[in-house]
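First comes one chain, alone, set out as structure tokens in the form predicted on its own.
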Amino acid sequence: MFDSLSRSMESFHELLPYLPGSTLIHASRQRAMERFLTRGLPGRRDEDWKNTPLGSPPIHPGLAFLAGEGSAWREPPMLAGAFGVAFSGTAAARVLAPEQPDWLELGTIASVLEQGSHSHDLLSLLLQRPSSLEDSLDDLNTAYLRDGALLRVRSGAPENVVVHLLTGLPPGRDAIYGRHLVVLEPGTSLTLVEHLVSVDGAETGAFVNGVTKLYLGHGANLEHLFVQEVPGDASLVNSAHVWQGTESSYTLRSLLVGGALARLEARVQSSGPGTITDLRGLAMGRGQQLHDHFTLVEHAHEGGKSFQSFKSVLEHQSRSVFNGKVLIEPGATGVDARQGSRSVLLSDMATAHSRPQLEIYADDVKCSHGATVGELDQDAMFYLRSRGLSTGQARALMLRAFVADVLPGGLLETVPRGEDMQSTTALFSGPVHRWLERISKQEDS
């Protein structure tokens, strides 16, 4: 049984008082329920989800998770090195930082509501919207926001620093809220990886509505690596929301495997002169399930370069979506962006969308954008085939060729089962690898 929008602030008002830190921003919480009755979720009528229709998923969590009981799993090893906060759901958070530096501060969410103990402008942060976004699911999110991760690198730190963000997802139809908070200080640089799996590879319908606020200084370097690996009929929308100071560095690195619907959404704003956006996806589809990839770069001041490349390998009857923007405003002179996504249809009825967009008001630029849709060279099909190799092994050697530049490093690794964890590029070949090992032993037709 879906939840009736008709019953969301009789429902809220029953789970306020389980919300941590409900006196801080409860102000912020109300007005957004109150914003998002008035939307509703969105649909096919929305320009942004024409394509990627969300139902009618669970929206309420359970007390459970608002009590923050996470449930007990055998969580994957961390990436080797790395500092960490492993979440169940979105609660009962592990800190992995036991003896933290200086220059960093790594804590939770929850804490800091709980505590009301950080100051005026660090709440602002977390709360803080982008200029252009209007929507439904982050009002959601606000209303319902347990907990997550609060990181802060401050001047001082080494430069390769590496913070993991594990987050399981219980098995049954839960709906899962959390918002990440990062503040890179001026001149500083860090590698970032959110993973998502399912607790112990269970099945899972969870709704899962996450939020990462993205902060970066005069200088700062930022690689953020997003890894979404759920089985089950899971329906996954996250969101990172990014600041760029003046000369600012951000680098995505997407990779969508498993889920109903998984969509994840960047939105870029410049602070400054100077920025480098570099934003690449990977979207691997099977079955009926749905991967949407949406992103919106704006360059408000002069000097920026933004690149964006996106891709998708499509089997059975699943869909891909790229809906992508970059807006350059008034006095933005100088900005060189270019954007574009490739699909591979491994079956006629695969479905890609894309619909790269460029809105320019500003002269003396340069931008480009576009797409291609198509199956894999049958000609190049024919020569492997040649050479002995079975329908399946070219497959796959020709999809290894095809993802490979959208992958950190731009290298597949071949990684040992038990071993996914050790590297922040075999974090992103396990998955891969392991699908194209299934393309791979696929019959001859």
Second form
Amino acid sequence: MFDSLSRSMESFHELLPYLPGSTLIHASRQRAMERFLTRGLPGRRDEDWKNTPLGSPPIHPGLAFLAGEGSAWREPPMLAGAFGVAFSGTAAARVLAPEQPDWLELGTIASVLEQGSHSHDLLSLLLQRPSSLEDSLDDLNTAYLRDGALLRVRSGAPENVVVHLLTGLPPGRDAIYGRHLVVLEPGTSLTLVEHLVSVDGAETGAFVNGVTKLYLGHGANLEHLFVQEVPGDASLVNSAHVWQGTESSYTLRSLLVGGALARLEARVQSSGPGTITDLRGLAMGRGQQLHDHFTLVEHAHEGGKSFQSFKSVLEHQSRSVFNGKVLIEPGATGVDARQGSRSVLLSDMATAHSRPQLEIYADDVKCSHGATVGELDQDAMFYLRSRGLSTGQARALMLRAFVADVLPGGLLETVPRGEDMQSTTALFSGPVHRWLERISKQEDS
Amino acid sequence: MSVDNWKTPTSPSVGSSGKEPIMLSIRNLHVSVEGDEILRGLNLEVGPGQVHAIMGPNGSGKSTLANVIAGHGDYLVTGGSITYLGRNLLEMPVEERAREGVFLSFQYPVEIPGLSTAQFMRSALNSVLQARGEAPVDAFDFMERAGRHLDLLEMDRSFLSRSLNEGFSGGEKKRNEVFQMAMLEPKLAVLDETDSGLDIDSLRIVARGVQALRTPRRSMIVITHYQRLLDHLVPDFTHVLAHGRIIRSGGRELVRQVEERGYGWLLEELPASAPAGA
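Can I get the form predicted in complex with its partner chain as well, since the one above is the form predicted on its own?
What follows is the entire complex, opening with the chain shown before.
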């Protein structure tokens, strides 16, 4: 054990000179790596990772990644009308917006790191940890942080701003560390699309450790869309750390389709009263895939509302995990927190784990949670088949109905093509349709 | 009287061409549900274009018959046969029966939240059209076809965008069943208590809708408790089902006799051994 730890520290020291940032940053990296090595990767002993065996992915990034020397990649089309940042894991982050208006600051994390003390405020936001965070992946991310997007929406911004953050994973088994920083100044709004794909659609076995830090000012409104459709057997752990100012509204819609193991964490903390938090996600698993949605909503102020709905559809031996924790701190009166998870198993071998947790230390709060796991309703299947639909078609139609309410804008009726693909609704509908089309072609099993 | 081997006064040559097969021929059908024998030697023949009414007390096996024809997996056929247009119906999967023209109007239509009626109906119609070798309909064609039938059933266009049967009143659900039947243009329609739970106005609309779908070629089996649907939809033949078999058959006059006298007199006429099954 000590051997592998000291080797890890050695590897880290070899790589450190290639990482962006001043001595100050490198000192932070060093401390983060020490904390990480003390604790190690999360495993079965960690309650929050009990059903999600991360195993031992390659944690040290390759030099190509660190040096940002990889060849540029041809990004898939950006969303219509969106500002974009593309980050390929090997190439440096690239801002895809020729002109930036006054109300939008769009840059790269590498430049924030290089500016050192000149960007002190941004650095402290970039490195802040949620109080609930216990595991060590955030430390590992700090140690090896290479690049990502910096995004600040200033007052005066119009209401329909969309920013598309595209992360392309290279083929192979690289370790990829990205971090985005998103700041919404008071009263502004933004649709943020985080989109994980593979470079040129190739299969990848990468280990991704991605962190997005999101700060919502007073009355700000953020719609955060996360889509992961990475082919291959990648291990993908992404975290959203959210600080919600007074009367701000944070909406998350997550779709996990790809990878061998994929987890999305949302840790949301109120920093003022009257916050609204709406978290929804869908996992679609097949083969041996494991998809995990982890949420922690911390109501530390009065009058907050949170709503959570997470669903999974599981084929073959796939698994889904939902850990949803709601924490209501003393004094956070009048909080209304609702949470639910539903899973449909399409095979006897599929497994859904659901663990809702409520911790309430305040009076006068409303909380509810519920979880269901089951098969598709047989009476409904008979009804649809009696109208001429095959078993596969009937299943696909019922699943469409099941998943639609956790997707942004619902599910398009048909597969989006051409220009229609460039809407956020289409971005979610595409992978879901491809998944369901496969189901609809299956004959009786 | 010989009830066991009674057949409708129909022969395979009844149709206009003189050579077409019987639409539906059920012989000595035995069916169990969860180990209980519900149908005990049922015989029925239905010719093209005929409307057969099936009446009978609760628990006599009426809905079982409807579900077995449609192919519900909970109903186990333990003996006998069903031949549909010369084919063994019991060997056909549920969807194949539908594609070949068998339609069941459900007594309790299933609610599917999140699935729009339009999307469901268009998918179903296209499956059936494909099986018939016809081109699928696009959204525009679909709306045109659907519109005609909705008008007849006095249903608003907004039906199509609502989730399938979710929050529908009893009358709306039954109208939706008849709407689906109109869209799919079946050869053989089985209406399982399509009149139950309807008020007078809904009943009139539903009955008129079904009556409009009556053609010289399309056969119907109308399962009902009451005379009132049959006032609008006059059957060619009437059967009384009790204890899992047909105990009396006749013409439309049998409907009135049952309405006036109930089922008791028919049950009393049964041979003592009959209820136990043959």
